[in-house]
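Take a look at this single chain in structure tokens; it is the form predicted on its own.
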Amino acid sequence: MKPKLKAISRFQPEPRETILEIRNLRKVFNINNAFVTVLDEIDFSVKGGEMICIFGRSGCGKSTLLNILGGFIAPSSGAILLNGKGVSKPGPDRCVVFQEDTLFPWLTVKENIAFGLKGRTTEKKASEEEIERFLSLVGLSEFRDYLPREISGGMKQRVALARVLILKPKVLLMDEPFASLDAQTREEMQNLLLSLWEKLSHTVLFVTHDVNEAITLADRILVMGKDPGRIRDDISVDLLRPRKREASEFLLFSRELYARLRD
């Protein structure tokens, strides 16, 4: 499955020490009295620094396990170790950007990407700093005082990417946050997100059922099949980055990923 290629990346941190561990994952919901099993048998782990992305088909439970991870619902069975210690509900270091933007429509784009530090000790003047900061590395500078029904569905993605990489989460959980947006902007939140990745060594679990986007940002392809959800495969991809779609090493990958999904 994995074409032959070991390339070290300018734009890859290195990963770290083991910082979440899934294991033995399993979520049964009861549907009409009937009890459903969405997700079964999930054990993988992620290293600090890793963007993995979560690939598979409509229904296969992506956004279930993320979810679970983001502590929004409890698993049937199975844990989740962060660091070690134990997963059961949300909170802020492990951040969730959703494929709609979920702004305040009523602040700025200023305040929504300070609303998080609200109720920190963290004194103004080094909160004002970095509030300017990370619009700057969004590139938002000039639209701080838009509100979001004033700015375009990128940029409402920019300002919700700056509001949760403010407050410096273990994990970043991405469920198909460019899904909605047009092919050109869709590559450019792509970069963005690359980008970013590369300044701040985050690390990130990106859901998606996109074959270019998973192969152009990640480390590691989680390819997941149904009925119920498991995880087939672990794919590296040893891909230098940045990485071209028109270059004959993406497009082989491309095609392998294709066809591991039909089978």
Given for the second form:
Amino acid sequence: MKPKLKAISRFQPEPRETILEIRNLRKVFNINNAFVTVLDEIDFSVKGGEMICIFGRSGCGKSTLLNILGGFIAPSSGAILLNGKGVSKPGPDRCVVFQEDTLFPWLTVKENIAFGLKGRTTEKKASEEEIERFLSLVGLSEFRDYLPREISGGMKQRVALARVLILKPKVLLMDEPFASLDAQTREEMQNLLLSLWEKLSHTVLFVTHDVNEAITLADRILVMGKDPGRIRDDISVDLLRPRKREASEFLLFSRELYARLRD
Amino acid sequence: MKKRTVQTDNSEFQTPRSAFRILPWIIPLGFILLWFMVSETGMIPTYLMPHPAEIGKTSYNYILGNPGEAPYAGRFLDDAVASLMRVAMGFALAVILGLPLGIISGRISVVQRLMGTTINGLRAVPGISWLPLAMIWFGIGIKTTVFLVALAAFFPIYLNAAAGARQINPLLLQAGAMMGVKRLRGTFAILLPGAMPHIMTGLRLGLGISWAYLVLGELTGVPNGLGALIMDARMLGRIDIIVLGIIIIAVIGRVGDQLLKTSLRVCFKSARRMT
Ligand SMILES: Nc1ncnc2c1ncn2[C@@H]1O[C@H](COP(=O)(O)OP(=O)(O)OP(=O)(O)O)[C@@H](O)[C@H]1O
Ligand SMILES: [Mg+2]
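Return one more block: the form predicted together with the partner chain, after the form predicted on its own shown previously.
Shown next: the complete complex, the earlier chain at its head.
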């Protein structure tokens, strides 16, 4: 038997400041000439460096919320403040990792990662080093010259992660990015995300409907209800990392979360 | 960096490489063989279809003979250059107009709505009905031919560019926007490469049809060019020259298509990697 290791690691959080405020967000869609309120009274704030999971059942409006935060769709009312300033358009301060493959199929792994850096006024040599660093951070140095169609789904999501992290976004938005991966790859990707987060300490908003994923990753879980989509609960997950799925506290949390999902 | 090669063309799995190489030549060679055999038996009189050997002699004379020695001797270079220039000018015009307009109307529905009806209406008009009008406008000669070529090549280029721009995965544009890509760069870094397979199809179709309309334009009585050659030969009853003209146009058309494809691949990553 191996000695039972108590979970350790994870730097102690410094006193953090609020960087993202979502104020009374509301979204009404016109579906077949009927107005449907998909999101209502969405109100929360995010501290710098926090890892937040937005959790809820299919169709409760998680993607809509993330798309509003990303600036891809406009809210019906309410405001999003990033460092106190209102945002409405997409921009590299709020990068998104999509669930679907959105790599540019005509660019290699390396070119995809470099894409956002081009057009920035950085020195060529410095950005070259930065690209190498992120290639190795996501473990794809050997695959730099491959095209997206030549790599696996998990590798594609690594590229998608690297190409936005290299831009140093203030907030990283992720919409079920690992949902289409097999269980083992998904776990690998979660670990990768956590290790990158510890190294780079960016802020993450992660949408998921997978209970275990939420508990593995989150500092805080925002549980969304349906019709209209609201934030029903705001749960702090104070388990030490790395979190083991077999641990009793983990199971406790997951039972609790399942229960809230049901009612 | 080692790179695993990826087979995208699975037909190569079924046929060995060497056999694959000769595949395109089987039909032309078979056709020539058949022609040869039929001519040898004398089943078809030579005033309908001359013997291949005679075409060989004619082409030697036409391509390499000394001008003035015999009718058509040594005219090849002159005709080919004249025709190539007309096709190049007409095709270039069609690209300059068709490509940007197509891309814009593929992305902006107001433009699509504005242009759609007109373009589809004009597209329905057969090229030959433009000929009389073009002759009145531009007279006999190079302008009429260039006009007809440009007109004909415009439609496939425009329509395919529009389709290519329309079918781009909107998530790719969203991804660009969130990475801070502005309009101009987005057009060249995302829109054009994303539409490249369609654009390439449009350009190839456009170049193909250019040759058809070149001949039409040159039938109007210009002194040189491959179309003029064929028309001239018809009046003099030189069927060997007619057949030779057809063969030359086929060969130049095929080579031109290959050149277009290759140069797009050389110039654009997207053409290299996505088609
Ligand atoms: N563009 C749109 N127009 C009209 N209705 C929409 C639009 N986008 C989303 N909806 C509606 O909003 C609701 C929430 O959709 P959304 O995609 O945000 O859910 P979700 O929580 O992300 O679901 P899932 O977990 O399945 O991804 C759905 O009922 C959907 O029909
Ligand atoms: Mg969703």
